[in-house]
Amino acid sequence: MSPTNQVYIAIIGAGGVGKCFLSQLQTLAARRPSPKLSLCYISTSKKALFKNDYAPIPTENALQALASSSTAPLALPKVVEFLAAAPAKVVLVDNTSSQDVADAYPAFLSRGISIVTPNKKAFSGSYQLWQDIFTASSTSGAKVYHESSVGAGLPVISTLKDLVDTGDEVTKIEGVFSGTMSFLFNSFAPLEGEGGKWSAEVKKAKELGYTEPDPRDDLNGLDVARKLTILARLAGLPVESPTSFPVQSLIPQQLESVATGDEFLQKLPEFDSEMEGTKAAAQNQGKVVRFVGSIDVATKAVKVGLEMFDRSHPIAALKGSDNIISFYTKRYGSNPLIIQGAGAGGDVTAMGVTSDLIKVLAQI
């Protein structure tokens, strides 16, 4: 087969969306039979699989087959080496959340390897990171996708993209960007009914998976303001990293420092006024409290923390753990434009992972 036919894929992470991605990436396969997608790296933090003739991995399997093999991952300068030697263009699927993963994209892209990533490690960074990254890319002609490094599966990135692209004018951009933030605050303090109290909201998140291991990882706000500070970066501004703006911790000062996340949830009743005073200062009101982001782009002003919203804004209005981000550029006027759904899950990140590679074999 000609080298020209085929494109291969290598896998960094197989977790979760890794999982899903796997799955979504057979499908693919079947249904687009060309270019033929030839599975020729795959690695966990612990494990990996290849040959060092490329020969192809079963996607069918591979999860099984990297679960029983006994070789150690690659040294990420080594996989450089490895990918870059193929017979044939690669992609590189980094289903990660590792820092270290990301700051090798400049290597990868600079040898011609395109990256395709839910990684927000590598694009909310070292605002040095982010211009590295871009620089290596556009030398060498390798693409680089990361749309569900901001909203899963929602096109968040690509319609921010198309309207700076097309020359619209983005003045503001707010939303609710944390499926776990939504979720809790969505059962807090809801339009309907009382709602529980926050101690028991943040424990059911925990329990149904919606949080992280440990709850404060969520609760920080840096996810949120790790995705601000790319959508801020892709609409001019040259933010330096999450933590060159406000940034509103839910985390009371004295549990910051508490060995565990269990001992953390333990603990957290007894902060339960604190929250109960802010639902209830919004509710005299007649409004509800929610964890946003917003961009101001006029005044470079970039924020996360609570806010308070009228009971028919659509931020009010949202249910589950869904996301919602709203534009206000020129064009739209005085009504954004309004992107929502579910913003969390293995499925619908896989599947903006899924669609980055499709729009990367439509250009190599």
Second form
Protein chains: 2
Amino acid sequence: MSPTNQVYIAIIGAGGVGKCFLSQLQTLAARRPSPKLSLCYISTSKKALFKNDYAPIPTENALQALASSSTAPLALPKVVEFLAAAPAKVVLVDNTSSQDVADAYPAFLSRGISIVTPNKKAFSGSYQLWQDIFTASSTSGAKVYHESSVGAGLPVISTLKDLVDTGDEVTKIEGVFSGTMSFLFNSFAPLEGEGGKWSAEVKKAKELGYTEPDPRDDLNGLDVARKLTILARLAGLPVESPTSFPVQSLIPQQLESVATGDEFLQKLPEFDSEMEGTKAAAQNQGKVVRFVGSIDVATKAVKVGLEMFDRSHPIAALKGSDNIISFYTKRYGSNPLIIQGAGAGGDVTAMGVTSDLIKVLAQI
Amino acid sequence: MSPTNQVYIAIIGAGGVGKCFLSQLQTLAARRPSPKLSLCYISTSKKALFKNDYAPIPTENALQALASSSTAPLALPKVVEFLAAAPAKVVLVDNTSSQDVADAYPAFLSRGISIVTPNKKAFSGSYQLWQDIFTASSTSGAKVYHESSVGAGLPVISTLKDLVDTGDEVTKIEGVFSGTMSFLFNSFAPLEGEGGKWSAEVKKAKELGYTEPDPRDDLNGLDVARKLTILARLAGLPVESPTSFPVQSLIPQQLESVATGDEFLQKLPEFDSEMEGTKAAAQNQGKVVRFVGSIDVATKAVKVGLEMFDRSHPIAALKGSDNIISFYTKRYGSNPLIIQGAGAGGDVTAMGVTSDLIKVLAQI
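Please show me the structure of the same protein in the form predicted in complex with a further copy of the same chain, now that we have looked at it in the form predicted alone.
Time for the whole complex; same chain goes first.
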């Protein structure tokens, strides 16, 4: 524990997850008098709040104060300097999905600044960055936790780490890793009833806020590929990048280059027949189609795309926008260890960040 | 971390879980040079191995050495004294299911000795013992972790703690908490096919080693009641004991007092009609019967017994001797966070103990 019994918290990012995290941090600080948690830096891409003497920023109105701030955020190397000079231990909470912030993790960690984050980019970018991050962490003793980078607050990363650290052999990881894809396929090819047309389901998902502003950013499979990259590396496979294994995109080739998401949605119905064919092929075998990722550790095969599942398979029975992750291991035998539940949303994502913070606080 | 960069490990219990743990400890010590883990005490109820100067006991042949030892175990107060006087931090691994050892936890903890254990008795005994354990831990700073007390190595306790610690509101916990009961009902009332007679399934389960030597020790529901007691307390309910809420026993009243497990099994077929009736009643509603535990946090209702589930419910679809635990919370909404997999067995139980040990080592 920090000798001064105080820990400084720095937050980059105040979007959906950032707002929920700030609220959870306030509750946490109120419930746990020790160590005293002091917010010393908070920024968006446009604005920042901080004092040169590290005077605590009140969490209860930090967002309003940030909105009316006229201070620009520090450049990342300056943030490293500012936090490294703080008079107590510091935990950086990266609530962005920024590659730039991720690229700076080795710099933060090597200066003794611990990191908790839902940002997938740091752990699914180049394998070099992955190595730099964990080397910096083990050299300085600063901690880096990223539970919410896969499955939001579901205990996915921690469970996989526990399996590996206790000497189990993970043989296969399989699941539905995208809330958006889960929602789309549970509606398009449900266990009960017919389901809607593919283009109509994509449109509905967008209207309900389940997709990125341009739905192609979900349909290209990259988000799932990033999560698979993280899990494969934790399972011991040195996967080079999320584009170094087969990833099936659900964007029709002719629509890859249309200018906007709206134009994409408008033209998508012309391509419904292909997805209808896939659905019918599964139905003819008494199965349903789902968008899944899998890692076969022995053959080092990582892949993302459509697969068919028996109607009694847990992946077929998924509901809403839930994720499901199955760990097949030597110890668990033929029945996998399964984790299931909401894998997206501000509150549950922030929960993973907050529980990571609690774990880091117990160790620094 | 311990100033000497060494941590002493003391193990009580060398049965099924103890043997698996010892093997995992050996792997762990070989993989992690720091802190150095030294086994300084190991005992069964009859024998012990230890040196007055805390000289390390080689883990690779500790079991053989223990078997040929002529030293009796120390009385528990003497074990406390012996470990408290060790020249470095100590973690006690209680691999027994002994109430006596559990009752000594406050004494160990108050002397700064951390504890990891699958022993349910400490956390499901009197509420006074529960309070004494956690008061001693928070006063001395010694840690106490018991992941494997519910669901073996499945991340049940850690997930519930994370939910509570990050400020989520757990509204309901429901599941199948006994591998034995899971196996019995998945065979007696399967989703596909007719299933066998109740008494025949109990006999088969015993032959396969899925039950206690006397199957009544599973069928009385107490094991499940103990697990529910632990989870309810973690969720904030001050449950007095595992007998302070309704627990349905599956032992026919007339067979409660027969002398032996064998006599019980011999007479059980005379009572098959009652369980057949329960199965038929469920079938008539298109459901299946399962033995479950549930905690309704708002109404403080904890109960254990038979319930009917829709055939599409995850509890109905369970396989083999798997456990399933569903956490309903404010953040997770209508779809619970679900954890599923093997909830019994030496290796997976020891895995929970070993991962607890890793967490304790990171903090002491």
